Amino acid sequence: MNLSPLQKIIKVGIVGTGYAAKKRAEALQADPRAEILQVAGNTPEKVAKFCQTFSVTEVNSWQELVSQPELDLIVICTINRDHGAIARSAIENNKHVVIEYPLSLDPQEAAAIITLAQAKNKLIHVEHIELIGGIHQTLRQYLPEIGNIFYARYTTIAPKYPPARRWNYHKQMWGFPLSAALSRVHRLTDILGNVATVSCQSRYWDAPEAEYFNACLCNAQLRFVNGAIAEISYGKGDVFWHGYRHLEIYGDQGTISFMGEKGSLIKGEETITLPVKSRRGLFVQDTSMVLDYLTEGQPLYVKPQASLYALQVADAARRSADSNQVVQV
């Protein structure tokens, strides 16, 4: 989708107060390209506090915000559970979109607004900033290596003690753990394309509080188009009691592998430690090519239908899960 650059300064509504909204505030202050003018949240106080770090107009609500004739991007960080509504009004009024996954929980939805926003002619832009990152970056350098791929193996555990009574642990607002935690997913597909099939199994320890949970556990081999298979396992919680974050991807010439942040290109007796940029800078780079996308058309790195496809797959998995059959993509 070519736009028109924009011939002026951007102005730029914010949906959520939390750590991906301070981190594109701070992004948007310090480029001259843009202008945050208001922002919107579900929590008044923390709306208070968030405006008055950044010297920013509080608007009572996202519908509100998106509404504003005087903005030109709304930029959503908030519930998963509202992203699809919030996206949708958005571009309705006639706003660029930047949002941090899953575009919806509803992939039918996502794929209805990715339609919207290429009728409209607006940017639909989908954060993936793990494909922007030093391990991405890495692997895709040292894909060469190993040969033919023919299975991956990506786990992340994530121990949360005591347990937590946000957003992010309450089952309708963030969602199924691999469309919540979509980079999982498109990780693989980015590197390894489509998916035939998905078989998943997923469990939660629920809370007191309905429909809140103290922890998860999704466990889900994908099988791909080309022959490869790949497993992926995400859990966080009061049931983990170390953490864990492991990535290994297996040719038939070698083998990558990533335990957190260190690399290693592993060749029979041979480990060749691999360089990895650092995580710091990732909001500041995905910003400023949203908004040399918007200002000079340059392309940005990832497509929404790129993301759509993803959340494709981590549907499937739900459906798996939910009927303990094998579903196809």
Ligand code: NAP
Contents of the next structure:
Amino acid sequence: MNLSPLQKIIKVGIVGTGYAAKKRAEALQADPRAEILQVAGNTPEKVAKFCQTFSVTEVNSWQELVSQPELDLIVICTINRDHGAIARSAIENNKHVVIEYPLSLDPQEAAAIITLAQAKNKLIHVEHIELIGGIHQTLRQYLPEIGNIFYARYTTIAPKYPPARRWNYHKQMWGFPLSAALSRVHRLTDILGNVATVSCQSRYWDAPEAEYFNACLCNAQLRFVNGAIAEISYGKGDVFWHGYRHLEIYGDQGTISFMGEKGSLIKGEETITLPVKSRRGLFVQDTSMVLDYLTEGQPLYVKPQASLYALQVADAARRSADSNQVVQV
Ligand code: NAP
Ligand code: BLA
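Having gone through the form predicted on its own, I am curious about the other one (the form predicted in complex with the ligand); can you provide its structure?
Now the complete complex, all chains and molecules, led by this one.
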């Protein structure tokens, strides 16, 4: 896109230097509408290397980054524990915010951040690339073929051996598994709507180091307002030996099934293979839509309220697991 001389280039600061941050930086650097100025991270050597790769300036902390007067947009790609505090502080400093899900681990804090952003007329965009990904797009396209949906099952199991001593195996830094891996809930609320009740079982295999775990397993049953029942099974770590990703949606006229990236529609005697686009390029798409919004006011593909709703369901699952009770959402 060509910028008119009056249109100002969006000045960006990034928090984080990991996988998502790198994808964001590549996408922003390739787009003439944006310029990355500053980056804050965790390990000094990694921050230095990231800044060298993208020719940007290093700042000492996210607190310093969000208060830089020249920045228009803060992109938050760091550990889940810090998401809410950084997002809130960025908006208080009158910045637009893009954040990789979840917006916060605490749904009340997430709601307050959305309200604050609205009051200050700032963008708060919570990335949900699963919605623009091939599986979800194909699912939405073929849903009308299967009639009324009454049951859904979504299982993602990720083996990890030897166990990881990283932030995503730390109870506070990662958060409750279904809040951290929020796309598992969001894919279902996106197609089935509001949830009435949640029942959840969850378990950790603790690591010797305090607050770290070697594996976790979370199993939630959702009852939707429309009557549909869904089960989410999520597991990762060193007790799993077989990686597995399966999403199956049952309607009274047919079933849609994704085994890994392989989709099928089953109706009567017939099984049709469904096309699924690859998972590549999703951060580029998301970033480009953010810039379309900021420069031309084009609507984004997901509203922060939808992310908040998924978070409320995930947090209800956490409360159900803690209390061993069925929880109303
Ligand atoms: P990652 O590659 O592990 O990067 C994590 C970042 O957090 C790194 O900059 C890391 O710095 C920093 N960090 C680690 N421990 C920290 C600590 N104790 N204090 C402060 N910073 C710390 O993870 P990622 O995949 O980019 O995930 C980042 C965020 O994006 C997460 O919220 C995740 O849920 C979200 N997300 C990612 C994807 C994806 O496809 N990867 C998709 C959707 C959402 P060091 O390396 O220096 O420790
Ligand atoms: C989501 N991927 C995520 C998340 C993390 C990672 C932390 C958010 C939490 C979650 O939903 O589980 C991290 N994903 C990884 C890592 C690998 C990985 C470390 O695949 C290592 C290979 N993400 C990638 C790569 C792709 C990718 C290489 O790192 C694909 C080419 C896609 N990750 C991807 C997508 C999501 C995601 C599409 C959204 C979740 C979903 O689709 O349900």
